[in-house]
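Below you'll find only one chain, the form predicted on its own, shown as structure tokens.
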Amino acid sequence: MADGRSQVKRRAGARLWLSATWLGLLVLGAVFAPLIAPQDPLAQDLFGARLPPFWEAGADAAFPLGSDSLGRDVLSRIIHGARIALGVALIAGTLTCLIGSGLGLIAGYFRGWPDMVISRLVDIWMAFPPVLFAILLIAVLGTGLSSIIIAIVVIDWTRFARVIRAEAMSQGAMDYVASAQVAGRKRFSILLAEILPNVLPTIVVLLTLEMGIAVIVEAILSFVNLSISTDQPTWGSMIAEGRLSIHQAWWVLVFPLVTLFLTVLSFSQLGEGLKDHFDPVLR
């Protein structure tokens, strides 16, 4: 038993710096970027264009991931990309978090009428199906970042509320919530200074997926060019881009597809490594 705890927390520990050195490596490039990348995102070069990636022949080592059809560079774009990527994500985030939790934390605890209206919200809002929801809108607020993000608010708050909800009604019936209100404690105060500590650990596990999630709405909603600007360097519209050209040049597709995919993994082992790190059991 005890040896298949320590496989547990060694798998464990092992997703969670693996996943946290991607991101971090994100991070710093993406605060960095105009430092880090080797060329202008924007500037254009026909005369250069579909260069291949540095280890084939006919490559430029200026372009070490080569160039897309307008001559642009791929690795100076997808560095670029992650600014956006991952201030979606960051913001869009908590505020669902902030939202969602706060909600879920007042139907769990409190109960009664609380309980039954944002229940009833919650039922409604998912009824909805969720990538047509942040099109209609995008479609309603315009394109923008600030429309991304209140697209992604909007629909996935309600992720937070069930989930925490749920958390908050199981602590809520533990023996030390009676004891706070033995002693007299008043309900807001227990529910700060008791019950939240004790969701915490599910809220940060839940963020980390939201964030993952986020960063896939907005390659999408870029995919089809309900995002920025196309001017601007996104990952979805790098890979709307690739895909016409997948045969010609595959570097264009392929590379923004594969960071797309590694940070939406590393969210996701991110916060299966959390949850297991801060799993009472495994601890």
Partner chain sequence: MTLIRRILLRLLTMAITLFGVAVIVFFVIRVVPGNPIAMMLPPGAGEEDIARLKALYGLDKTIPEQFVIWLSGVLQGDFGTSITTRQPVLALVLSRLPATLELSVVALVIAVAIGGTLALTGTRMRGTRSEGAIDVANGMALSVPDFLWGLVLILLFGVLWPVFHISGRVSPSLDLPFVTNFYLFESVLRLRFDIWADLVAHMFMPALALAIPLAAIIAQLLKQSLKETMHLDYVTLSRTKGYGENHVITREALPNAVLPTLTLIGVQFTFLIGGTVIIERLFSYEGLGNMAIDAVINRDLPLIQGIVILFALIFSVVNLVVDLTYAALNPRLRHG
Contents of the next structure:
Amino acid sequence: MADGRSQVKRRAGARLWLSATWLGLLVLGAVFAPLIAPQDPLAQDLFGARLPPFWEAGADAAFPLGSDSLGRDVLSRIIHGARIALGVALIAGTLTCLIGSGLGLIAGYFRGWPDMVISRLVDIWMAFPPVLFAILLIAVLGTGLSSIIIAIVVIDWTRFARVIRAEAMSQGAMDYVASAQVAGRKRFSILLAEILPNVLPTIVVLLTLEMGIAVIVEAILSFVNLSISTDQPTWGSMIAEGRLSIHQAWWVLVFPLVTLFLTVLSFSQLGEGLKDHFDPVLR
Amino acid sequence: MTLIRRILLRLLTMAITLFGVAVIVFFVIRVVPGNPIAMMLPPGAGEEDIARLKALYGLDKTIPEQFVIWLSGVLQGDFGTSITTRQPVLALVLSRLPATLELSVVALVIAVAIGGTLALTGTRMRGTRSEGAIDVANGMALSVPDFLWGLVLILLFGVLWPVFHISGRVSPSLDLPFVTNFYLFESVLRLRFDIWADLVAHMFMPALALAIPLAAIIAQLLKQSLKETMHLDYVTLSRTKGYGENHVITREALPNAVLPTLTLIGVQFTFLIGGTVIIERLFSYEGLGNMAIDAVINRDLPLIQGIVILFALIFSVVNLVVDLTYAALNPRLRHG
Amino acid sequence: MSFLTIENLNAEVGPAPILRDVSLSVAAGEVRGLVGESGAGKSMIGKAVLGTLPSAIEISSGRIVLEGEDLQAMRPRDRRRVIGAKAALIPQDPLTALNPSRRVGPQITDRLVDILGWTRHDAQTRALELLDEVQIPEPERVMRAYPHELSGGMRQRILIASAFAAEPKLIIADEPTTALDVTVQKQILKLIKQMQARHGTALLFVTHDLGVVSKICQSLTVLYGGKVLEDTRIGDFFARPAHPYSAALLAATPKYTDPAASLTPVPEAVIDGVRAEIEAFDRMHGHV
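Since we've got the form predicted on its own here, give me the form predicted in complex with its partner chain too.
Whole complex next, starting from this chain.
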């Protein structure tokens, strides 16, 4: 039995490391995109359109993962696309986390009417199909990076609020909080000094998961052509394009799809791994 | 008595939620900077034309006034007229609803079948490598959303091994003799299995894409709750009666393990229905979600409102049904 | 001719022995007490016989013979059938031993129909008879009830009825009264004894309570650390216990005749003696 457990642990550890490595590579690629990318991601060349990846006949070594129907380099577009994907993940994830966790803490700790209002709002939000809501918001706000970020924050704050509210509530019922109150501490300072540190691990886990969600939402929005201006390379728009030319040039779909798949999987596995790390009792 | 009160209470919260959804959608849409009227007019149309059209769609009144007019219409079943197609919103939405409902229900059935099988197999194989393999596959399926599974399926069954259709709901060449839009259902009733097969070949991939994440959640939760149940005394007692592992799992443990899974399936089913929006787009499936995206892109305000309200209504009804099913299946609640 | 014979049974969790060379037998119609403190392995013996040991526990050697058939030598499926037909369990906690989502009736009749091939009608009639026998009022109504609608005492009666349903030749009662109120305990004990006498069933009665043993058993096996310390007739045991641990246990049990008499706990020295005995056994068998 002890043997089985250590095996599980080792596997979980490997998963954590693989995810972190992939995300690390992606961050490096995004930061140094102009230096690494072999081509200008926007440069079109209709004579070099739909070049296959390097191992197939007729490939051009300057386009290692081939080119799309306008002759743009797939690899360069993926690397530049990482900038947008990770940028959205970081900014939207953090903002969502701050707003959602803040509201969750207030609702869960202070209870009363703030809780009533926030919980009611969460219920209403749950009745919206999230993708439709996102598309609706983008239509209202207009396309662009900031619109995507706002849309993600507006849709997903409930994800944090729900969980953090429940955690804050159970923490608030603990003896140490009661004794802090008896000692005459201000409620707000108890919230920051006692409750927050105890729910922080959950917040970190949720944030990691949220980043993966942000990446996918951005991809979906660019897929339906509602993300940012069409000439910017995004994974979603590459996938949309690849979906159309799937029978002529599979690589235009496959490479961005694999990248997106691995990235989403990595964020999620990292989140799950952190959850196990913070809460060993659960496993 | 308690059941009726429970239903009434749920209906009340449902009404409040739907009202909230209506308010939010209505006002969010009215902030739209883009002008839908301008898109409908030929270039060079005069101010008068604009004013006339605005009046026609009630856009010349203040926003609260518009809301009151719209809401009173909705309560009488009038959701307004679509700006792009100039047809009644209700008729448009109802014509697409069956496609989305069929897709969602088929996806749910697939998810329950796969998830249930995995949970039962995992429980049967508990403690072995096979159980570990099931857990890892589950973790993967859970981490990746339906949109990506849809793309993966397109590659697998649309390109590498092209056995299913990758777009549409039914082949356009087929002559459909149906009176309703529940094609799948009606094709069975009319014994038109040729059409049925064509529908399934179109529906298979989008339904599977929607089902995979839900199947993983069901498998995970059901297996966990089965494994807990397998340690209980009545399961042991059943073994001493001479029953084998399969009987013990399916007859003794399963009925008790299903209840906690059921509530979760309800919540997750609403997520699945939400997922139809993008999945329908991905597979060019002519359902409500696909129509919704077109409506948003075309700024068709009345249509967007109608679709969002309908989605919210479906979500609420699903939650209500799950709640009541739970009450009906749990002997403890049933006999209060 | 004994109905159940256990010969030199050894079982381990990993390297740690749970049962140490256990041998005991129950004759047809005999009531044997299996006594020991918690952790002595007495429930494990019952589980080994019924084939419900947790998967972590492995039987390494020994034989369990039920009416001449060696259970260890059988295929699992056959073993289950034999046990289901010839033996039954009265479980410890009536609150958890009935399936909450199934009606009571089928939980009594399922073995008769599924394993023994009775008709549904015969099984139904038999169940009603038995419920009547265990003094349950309105048996028809109870058959249709869900467990949560019935009291703990009622549920234990149902479990007893269910155990006797197939006329097994052996019943293993695993502390069947421990989870019940004191007043209900007495009734249930009396009921088990009555039923056993009427049906002539052999009974292996697992308990830690010598008071209960004195009321119901004809013979007795005392267990400590998974090892049999004494195997004796009930009269001999209460008159002249052979093992020092038995004597100490007897002295530590409240006398029903004289409840005011002071209790002496089992002395340290006796426990140390038993431990030494077990260590000596383990050394001999290669466990460290």
